[in-house]
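The chain below stands alone, shown as structure tokens; this is the form predicted alone.
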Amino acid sequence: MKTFENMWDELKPYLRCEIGLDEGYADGKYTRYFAKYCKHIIGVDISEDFYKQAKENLKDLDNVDLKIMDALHVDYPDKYFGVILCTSFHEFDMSGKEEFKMDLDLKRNILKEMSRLSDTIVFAEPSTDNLSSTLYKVFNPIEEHAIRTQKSNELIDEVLTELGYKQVLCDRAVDKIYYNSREEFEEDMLSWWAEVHVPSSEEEKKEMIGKIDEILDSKGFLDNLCFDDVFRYAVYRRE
């Protein structure tokens, strides 16, 4: 499998233009690699908290102008950007912990503005294969990770074939994210969903640890201490 610098390395092609738009930043980590590339990105998000994250962890670099701000309706004239970058379209519509549902429709109507922005589209996110799918159970159990990212995989394929684009590349990477010792992993791991649920006590911190150390321990991560994050990344075009 490719790694995670083999795959930045065959998007490079597609994210290089004067204005990008990075769709869904979170906490910025990949919009640090699109701004190696892109000349002036504008990144939107409806997270707040994740506004917060990403204008800290980016604070350095002077290409990245973030916004908080709806996917549906995001605030710029047809065609402003010369490509879109995408790390996040399968949580867009992430539901209560209650019941386990997708709103395909609002992922359809998600598209078709990127659409109306972007003649280029890059997806890059997790693969239904990552073993992030299991371990989000421990925070939400009725969540069906991969079966929400092979869906959203399968309607951004179906709409924007629709759209006129075509796919021009796909492939997978894996990003291996190395810890120090076992407790900073296990310190990571809780953070990563800590917006899902937070451990209410130690008991519970505990059970918690246990249940994400038995799922890492099935891969062999907790041996030498590194995560294989398994990404699946796609390039859709249209003339």
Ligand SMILES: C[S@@+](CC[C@H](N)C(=O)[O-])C[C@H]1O[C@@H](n2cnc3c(N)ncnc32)[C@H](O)[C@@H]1O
Given for the second form:
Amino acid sequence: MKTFENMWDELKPYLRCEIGLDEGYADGKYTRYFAKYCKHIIGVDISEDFYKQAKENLKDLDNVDLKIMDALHVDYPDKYFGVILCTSFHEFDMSGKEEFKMDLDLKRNILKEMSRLSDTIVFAEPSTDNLSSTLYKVFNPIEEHAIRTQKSNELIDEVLTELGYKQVLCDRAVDKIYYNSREEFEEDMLSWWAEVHVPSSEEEKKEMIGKIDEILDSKGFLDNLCFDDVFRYAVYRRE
Ligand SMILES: C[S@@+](CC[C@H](N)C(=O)[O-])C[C@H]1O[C@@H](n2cnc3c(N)ncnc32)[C@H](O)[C@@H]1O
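Please move on to the form predicted in complex with the ligand, as the form predicted alone is already shown.
Zooming out: every chain and molecule, the one shown earlier first.
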């Protein structure tokens, strides 16, 4: 499988432009890669908490302008962006609190809004076989994250094809995230889904860490203290 660096190398020619849009920047991890290639980036995210985190994490970059804005209505003119990078599309719909649900109409409308803004759209998201889908269940047992991601990928392909785009690249890569200790690894796993659920007591935390360890052990990740974050990336272009 390709490495995470290979993935950015392949995406580089598409990400190089004057003004790019980063949709769902979260803590800004992927914005930092995007900022190496794109001259000026406007980032939109719906969450005020993530806005604060990303602002702090990216304060050394002078080509990134972060906004709190819904991807459904991005307040910029048609074709304003040379490229859109979206590393969160599978999570733009997290409907269903009592039972697992998906709001594909919401996603369809976000894709239409993307198509108003740019002729090049790059998606890079956890792959359906990423262990994160199994880990998500520790935080929300009703969530079927692999199904949500799979349906999301199918919808991207269907809607963008309807809108005149062609898929020009699609592959998978692995970001190997190394940890110094088992405790650091466990704490990072807890923080990944802190917006979904934070343990309410030490007892619950212990119980959740037990479940997380069991899942990580099933792939031998705790032996080498490395999480294989597997990505699927795809580029869509319209002439
Ligand atoms: C879990 S994060 C994804 C983090 C990272 N990009 C990744 O793939 O690992 C999902 C992000 O999408 C943002 N988001 C969800 N719905 C959105 C919307 N309608 N408009 C803009 N951002 C949205 C969330 O606030 C969050 O920052």
